[in-house]
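Single chain ahead, written as structure tokens, the form predicted alone.
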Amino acid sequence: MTTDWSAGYMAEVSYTHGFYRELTPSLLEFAALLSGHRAPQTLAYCELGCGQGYSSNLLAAANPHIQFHATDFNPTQVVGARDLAAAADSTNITFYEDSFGEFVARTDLPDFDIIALHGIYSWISDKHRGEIVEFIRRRLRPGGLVYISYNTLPGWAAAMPLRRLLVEGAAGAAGKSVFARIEEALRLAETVSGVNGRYFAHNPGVADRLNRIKGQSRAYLAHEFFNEHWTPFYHGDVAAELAAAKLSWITSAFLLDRLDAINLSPEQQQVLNQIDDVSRRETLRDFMVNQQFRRDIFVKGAVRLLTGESHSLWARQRFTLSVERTKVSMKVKGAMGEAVLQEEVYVPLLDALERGCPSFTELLTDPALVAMNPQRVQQALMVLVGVGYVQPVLSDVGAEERHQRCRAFNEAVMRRARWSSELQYLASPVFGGAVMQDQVSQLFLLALTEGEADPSAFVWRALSRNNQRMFRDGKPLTDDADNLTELRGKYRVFQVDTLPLLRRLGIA
């Protein structure tokens, strides 16, 4: 069911409280560093399709000196933005309550340095596909930069009857409510597989997606399959509409996709290498790799660093260890299979790392890092951002005020941990983004922020009020000593592992 203002949208179902790590501005202008363009220097920032707003909440939590303007159809996740950004004390961050088509119209706005919509284009009319490009044409500055995600095909190529199959099943539930619907849905698709469906014996990746689907959120499943307007784009398809916005393709957001030794094969990378054209040389790239999601950047003007202005900007780049070294794996998934990072480049540049925020100069001067090229030390970082185990480190000029708004946004965030999992990303001053801490590690914090002298009975008082329960071995909990002492001992993993890393990257 949809109604007269959703356009088709799922509007029954409010969407997840994510954190999409591409929309951040500091990975933003790090990818264009990496592909040789200048970035803008980033004061106002747009997003558009903001779904509970969480993303642009923590975002101008952690970047002060951007003004965030985030737009979503949806009253009821906008009312829910704006208390967040009201419960955190956040001032430069406003909501608006628009369609596109009422947002392009508005004479309020600022021109942007940077405007991102994640998710939107693929599950929108061609209409407001339309507004969108406007509203870019019109509000984008020269030089600014667009970041833009939508499935791709070939790779939804095979699955796409699967979507129509689901869209089936719900139809057979008119009337119910949207869950039961996509419960139908799930049962026709599983039935169809079960007596040997030829379409899944002819296209047996399905099946294994069709699991995958079953597992999900489906509040997720709502809004990604469920929309009345559902298209995967080809590359080249969304770089022709874009270019009516003057927009240019420069790289992907999802910065693995630039190595091309995890990616694509020798023969592979040499009939790519013969085609000059972007946009051709993108899409026929998609055909190699069978992609089904693209995370790109475009730029309105795309100008090339000098060599003298691109050595400077990695001189002066620090980056930190985002994650406990613990969860650091030495291999590295592509379209080509896993590959096995090597060591003695990788090693010593986590040691580096784990030390602090360096500079690339820094690092280059490292005892253990001095005898490298430094191409190769910047590949490495390149894989250890793009995996999200590296970040990029904001200047150190308006630090205190990062730290005081991302303190009061992570207490916001953590209040609500006592009631809900919802939220599971915490805000960081050092690089400007989001690191992931699921509802005990919150609660953790809260108690140690609070003062409370026993942090895990003090979590379980918070579990046990929403009858919550740890598990163990894959079952709950039900003893309450059984649970504490579960607590306990995470508290301690929590003291050793999780503790160091979020003082080092300022949320402890």
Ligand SMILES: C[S@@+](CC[C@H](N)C(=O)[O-])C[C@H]1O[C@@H](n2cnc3c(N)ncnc32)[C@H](O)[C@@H]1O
Contents of the next structure:
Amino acid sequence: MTTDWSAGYMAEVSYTHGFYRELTPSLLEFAALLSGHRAPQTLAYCELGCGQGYSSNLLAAANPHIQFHATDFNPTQVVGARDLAAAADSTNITFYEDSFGEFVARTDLPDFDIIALHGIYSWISDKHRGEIVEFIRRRLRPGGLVYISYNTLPGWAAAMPLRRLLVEGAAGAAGKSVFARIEEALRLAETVSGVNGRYFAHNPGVADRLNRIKGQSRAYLAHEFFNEHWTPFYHGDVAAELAAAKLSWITSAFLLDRLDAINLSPEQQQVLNQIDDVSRRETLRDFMVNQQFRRDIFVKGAVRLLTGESHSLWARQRFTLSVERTKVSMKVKGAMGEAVLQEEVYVPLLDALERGCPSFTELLTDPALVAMNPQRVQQALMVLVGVGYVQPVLSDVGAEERHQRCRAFNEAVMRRARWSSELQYLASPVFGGAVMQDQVSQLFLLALTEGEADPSAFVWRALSRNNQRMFRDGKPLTDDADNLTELRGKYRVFQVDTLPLLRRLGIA
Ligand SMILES: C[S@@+](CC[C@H](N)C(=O)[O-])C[C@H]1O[C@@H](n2cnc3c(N)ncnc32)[C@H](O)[C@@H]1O
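Counterpart to the form predicted alone, namely the form predicted together with the ligand:
To see the whole picture, the full complex is given below, headed by that same chain.
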């Protein structure tokens, strides 16, 4: 069933409540710095196709100095987004229930420093892509950034027919609910694979992909594969479309893409280094790494930082570790496989980042790092931020208001955790972005906030009310006492590892 307003986009089931880190203003600004480009001072931020609005809501709480505007034409999602904004007392975010076409026509919007769209461009028609380009042309300030993600070729090439197979399967259950259509789609794809359809034999990896798809949330699958439009793009084609809005590409927002050593062989680097045209080079790079999904940053009017400006921005930039130290792996993955992080650089760096929010200058004068080449430290910071272990920290200006706003937002999220596990991120006033915390951790935190004497028992009461169970070895625990024991074990780890982290990030 499609409805008139949805123009072929999936509207029967709401999208998931994800948070996408690349939307974070401080991260986008840091990515611009890494690429040697000037970032705007962000005062107005727009998200197009905001889905449940969770990312924009969280970012608004964590960045009260920025005015956020977000639109999505699905009213069910907009209701939830507005409810959360109200529960968090957020006054710097406005949600619109506009289609992209309606949003372009508005005359009551400011000009924006950042326009972001995640998970949109590959899933809509040519016409709607045109509306987005026109919106950016009209509404992005000179110097403004665009963050845009899309399914990419050639990485999707082998699996494109799998999507078609799923669509064929869904048609076999036409008229039924989207969930029934998805099951029918998966059944048909499995049948074709099961009878050794040669498509699967000739495209190794597609059967594995089908297996992965089977385990994914149905709401996600509905929005990924069952829209009328689904177009993976070559980077060069997206860059050409966005050139009409005067945009030029500056970098990937997925910072590990910047690390040639883990993604490209020396021979591949040599081939790419001979190409001057940025768009062609990026497109060919996608052939080298078989890119499937791109997270690009474009700018309207690229201005290169002078060397001195770049040094001064680096010198002041502060960083902090945003995960428990026990969760830091000393390996990093790129298209070429895994690389091991050199202990002599990373261990002292992580030690310093775990102690607080040192600036780059402070890191360079840390006794354990002072002998290190500054470029090596810079590179290591890029890797750690790229993996998501470390975050670029916001300035102290406005810190008090950020703390208050994040507290209100996090409390609204934690209150929801009593009934649901769908909101999995809390806002940090330290870096203006999100920290993943599951429902159980949120409830532990809520118990502490509310002065509960026995947080584990508090959490178990909440979970059992919802008929939720803890799991051990992948199996649900049926017995009350077993659930409580499991929770007590988790609470000990929470106290030792998580709570100090959440305190440092201004969340607890
Ligand atoms: C795959 S979801 C991504 C949502 C969100 N950006 C995220 O990543 O969680 C795509 C969203 O775009 C919205 N959308 C699709 N076409 C649209 C249009 N023409 N105007 C406004 N919103 C649209 C859908 O309702 C949906 O919420």
